[in-house]
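Below, in C-alpha cells: the form predicted alone, a single chain.
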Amino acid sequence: MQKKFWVISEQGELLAEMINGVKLLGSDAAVIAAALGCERAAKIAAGAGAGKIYYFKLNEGAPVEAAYTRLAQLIKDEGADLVLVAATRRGKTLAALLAAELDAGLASEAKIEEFGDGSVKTSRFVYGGLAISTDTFVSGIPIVSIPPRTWERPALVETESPAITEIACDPGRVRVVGQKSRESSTVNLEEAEVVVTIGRGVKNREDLAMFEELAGLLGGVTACTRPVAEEEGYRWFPEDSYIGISGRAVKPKLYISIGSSGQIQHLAGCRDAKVLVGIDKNEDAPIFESSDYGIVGDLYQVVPELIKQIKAAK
C-alpha cells in the first residue's frame, strides 16, 4: 500500500519545501498538503506537486489553530505514515494540537535522518545547541515540526488544480479582535542569503551605516546579537532581528558575524549557514571555533577594508 506523508502550513513557500523534502526522502509516498488560510499556499502546493491539498478557510480573525480538529479528524479518515508541519510560530502550537487530538508523538523543530518500513528517527538540537537529541518514532503516527530552510525550496509555481479542496474550519474558541503593531525589523532574515551580524564590539550607533554598506555591497541584510536589541546603552535594532537560540535561526549562503564572541546562544541561531565568517580582535573568540573563515582584528580596520576590496572586485 502506498504511504501517505501530510505537509501542512499556512505558508505556500513552506509547503513547497517540505513537498521537496519528501521527494528528497527517496520515497514515492502520496503527498497530501493543508493550506491553512491562504488559497495562494493551496495553489503553490499544487504546482509543487502534491497530489491532494486541502484549503482550509478560515474565518477572519481566527488564527492557524482553529483548523486542527478538522484537520486531525482528516488526518484519521485518510491515513498518514508522516506528518510534517513547518515550524513557524503558529504551526509550532497547532503541531502539538495535533500530537493530542491524533495521541501522537511531536518531534518539535526536528530533522528528519531516517525513514523506513515503520520507523522514523529524527535529529534536533537541545540544552540551547550543546548536544543534539535522536529520537526514533515506532508507533502511532509520526509527527514533525520542521524548521524553514531545513530542504531546498523548488521554484513557486501558483496552479489551479482539481485536487484543491476547500474545507470550511469551524470558528474556534478563540478569535483575533485587534492588533496593536510594535517596531519590529522589516527585513525577513529568515530568507536572506547573505547576513551581516553585529555584536558588542561595535561602538557607536552611527557605525551601523558601515555595516549596512558592507551588507548591500554583498547583497544581504543586517541583523545583531541579543545584547545591541535589547540590553541598556544599546537597544539599536527591533527585538526581532537578534540572531540566536531565543531569537531568529538563519541559513543564509553567507553569515558574517563582527565584534561578537561567538556565545553558544547567538551560535545556535547561524550554525546552518553555509559559510561562516568571524571578524574579531580576540584571537581566542569561540566564534573562531565555528568559522569557516576568521578574521582577527580591528573591526574598524578590517571593515572598511573589506568594503574597499569588495567594490575594486566589482
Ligand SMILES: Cc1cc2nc3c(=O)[nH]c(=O)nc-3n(C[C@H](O)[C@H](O)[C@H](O)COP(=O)(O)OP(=O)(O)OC[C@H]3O[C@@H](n4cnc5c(N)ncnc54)[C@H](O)[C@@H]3O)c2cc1C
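Residue numbers count along the first chain shown, from 1. Just so we're on the same page, rigid core means the largest C-alpha set that superposes within 1.5 Å between forms. No experiment lies behind these values; they were computed from the predicted model shown. First, how it differs from the form predicted together with the named molecule.
- Superposition on the rigid core between the two forms places the CA atom of I287 2 Å or more away from its counterpart.
- Once both forms are overlaid on the rigid core, the distance between the two CA positions of I164 between the two forms is under 2 angstroms.
- The two forms, fitted on the rigid core, differ between the two forms by less than 2 Å at the CA of I75.
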Given for the second form:
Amino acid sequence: MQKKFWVISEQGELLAEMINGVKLLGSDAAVIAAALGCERAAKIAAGAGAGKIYYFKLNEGAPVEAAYTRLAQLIKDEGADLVLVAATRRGKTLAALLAAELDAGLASEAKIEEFGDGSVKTSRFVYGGLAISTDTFVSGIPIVSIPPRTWERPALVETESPAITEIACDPGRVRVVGQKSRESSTVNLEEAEVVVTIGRGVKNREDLAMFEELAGLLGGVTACTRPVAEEEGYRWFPEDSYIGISGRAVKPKLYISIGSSGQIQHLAGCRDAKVLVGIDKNEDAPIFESSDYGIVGDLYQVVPELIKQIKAAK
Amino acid sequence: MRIIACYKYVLDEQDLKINPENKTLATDRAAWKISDYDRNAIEEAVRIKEQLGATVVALTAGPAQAKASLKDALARGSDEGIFIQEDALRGADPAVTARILARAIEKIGDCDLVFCGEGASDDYAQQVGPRLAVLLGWPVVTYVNRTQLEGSLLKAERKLDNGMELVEIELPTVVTVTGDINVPRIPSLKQIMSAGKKPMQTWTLADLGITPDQIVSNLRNESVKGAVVERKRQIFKGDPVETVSQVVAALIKEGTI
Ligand SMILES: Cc1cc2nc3c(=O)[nH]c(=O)nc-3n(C[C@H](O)[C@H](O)[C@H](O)COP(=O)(O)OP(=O)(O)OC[C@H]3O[C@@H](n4cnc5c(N)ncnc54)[C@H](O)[C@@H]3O)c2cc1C
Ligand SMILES: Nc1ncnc2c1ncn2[C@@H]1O[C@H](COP(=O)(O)O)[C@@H](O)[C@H]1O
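Could you please show the structure of the form predicted together with the named molecule, as a counterpart to the form predicted alone just displayed?
Following is the full complex, with the preceding chain placed first.
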C-alpha cells in the first residue's frame, strides 16, 4: 500500500521545503499537507506537489497551536506512516501536543536518517550539541519536527489544484490579544563566507563598528551569541541572528569568535566552519579547545591590531 | 493558590568529555545541576508567590541521585519538594516523563499553575510542557518571557520566531518559560540552610499507581555519541602585534584570507 506522509506548518515556505524533502527521502509516498491558519500556505503546498491539502482555518483570536485537536483527529482517520512538522517554536509546540494526543513518539528538531519498511530512524543533537542521539521509532505514529533549512527550498508557486479542503478548528482556551513583530535579520548568514561573532566580552554597543569593519574587510558579516541578542542590557542584534543550537547554523570558510567563551550551545552553530579563530582574554575559555587558531588577549587590543594587519596584507 | 515548578536534574554538559576511541560520553566526572531554564521556572513561580501569595511545589522525577537536587530547589524559594524516584527515567523519552509528572500533579491536587522550562538542557526536547497539558486536560502557553496574573486570568507574552504574541488564559494552565523571563536568584547561605527544614517527599511509581507497562516508550535509543569537531588548537598569547601576525600569517598561508 502506498505510504502516507503528512507535512504540517503555518508557513508555506516550510511546507514546500518538507514536500521537497519527502521526495528526497526517495519514497513514492502520498503527501498530505496541513497548512495551519494561512490560506496562502495551502496554495504553496499545492504548488509544491502535495497530493492532498488541508487548510486549517483558525478561529478569531486562537493561536496556531489550537489546530492540534482537529489535526490529531484527521491523522487518526486517514492514517499516517510519518508526520513531519516544521520546527518553528509554534511548530514544536504543536508537534508535542499532537504527539500527546496521539500517544505517539516525537523526535524534536531531528534529521531523518533512515526511512525503511515501517521503521524510522532519526538523529538529533543533545547536551547542547555536544553529542548526537540516534533513535528508532518502534511503535505508534512516528512524528518528527524538522528544523527549517534542512532541505533545499523549491521556488514557491501558488496553485489551487488539487482542491484545498478547509477545516474548522476548535477555538481552544488560549486567547491571542496582541502581536508585536520584531526586527528580523536581513543578513544571509547561511551563505556567508566569513562570519565575525561577538559575545559578552564586548563592553559597549558603540564597539560594534569595529567588528563591522573587520567583517567588511574580509567580505563577511557579523553575528553574536545568544545573550548578546537576548539579554537585558545587550539586545544589540536582531534575535534571529545569534549562532547556536537554538539559533542559526553557519558554514563559513572562516569563523572569528570574539569575546565569547565558546560554550557548546554556541559552538553547535558553527561546527561546519572550515577554520575557526577564537579571541578571548581568558586562556582557559573553552573556545580555545575548539579553535584552529586562538589568540589569548584583550579584544580591545587584538581586534584593532587584526584590522591593521589585514589591511596591510591586502 | 498552588503553583508547581517542574525541573529536571541534568548532567552539566560543560563537564562531559568524549572518549576519543569510541565517541561515547564520559559522564563520571560530570556534576549535576538543575537544568538552566528550570531555574527560571522556579524563579517565576517564587516571584508570583512573593507578589500574590501562593505555595510553590518543586517537582522532579529521575533516578536516585536526583534526590540531592531537592535542597537546591527549596533554597531557591520553593516551599515543598517532591521527588519521584525511578531509575528508568535516566535518558527517558519526554512522553514517559510527562505521563509520570501528570500523575504526580493530579496526586498533589488543587493546582492552578504549572511552570516548566522551554526545554531541558540535556535533551532540549521541548515536549514535556505541552504533553503535560494534554494529559492534564489543560491548555498550555509555551516560550513565555513575561507573566502577569490578574485574579485567575494569566496574561503572558510569548516569544516566537518572528515576534511576540500576547495571550490571555484562565487558570489552570501549563506555562513553559524562556531563559530571559527573569534572572534566577542565587540562594543565600541562610536560604540554603533553611532549605533542609522544608517538607520533602519521595514517591515511587507505585505510589502514583503507574505500572511498568505504562512507561514504555515509542522510541528506542540506539546510541548517544560525541559530535565535537577536531580543531588544530594553535593558541598564541603575549604581545598582540606578535600573536596577531602569527595568526594572520597562518590564515594567509592556508588561503583563508
Ligand atoms: C538550552 C540552551 C540553549 C542555548 N542556546 C544557545 C545558542 O543557540 N547560542 C548561544 O550563543 N548560546 C546559547 N546558550 C547559552 C550558552 O550556554 C552560553 O551561555 C552563551 O553562549 C555565552 O555567551 P558568551 O560567550 O557571549 O558569554 P560568556 O560566556 O559570558 O563569555 C564572555 C567571554 O568574553 C571574555 N572577555 C571578557 N572581556 C574580554 C575582553 N576585553 N577581551 C577578550 N575577551 C573578553 C570572557 O573571558 C568570556 O570568555 C544556550 C543555553 C542553553 C541552556
Ligand atoms: N524528569 C523531569 N522532572 C521534572 N520536570 C521535568 C523532567 N524532565 C523535563 N521536565 C520539565 O519539562 C521541561 C522540558 O523538558 P524537555 O521536554 O525534556 O525538553 C523542562 O524544562 C522541565 O521543566
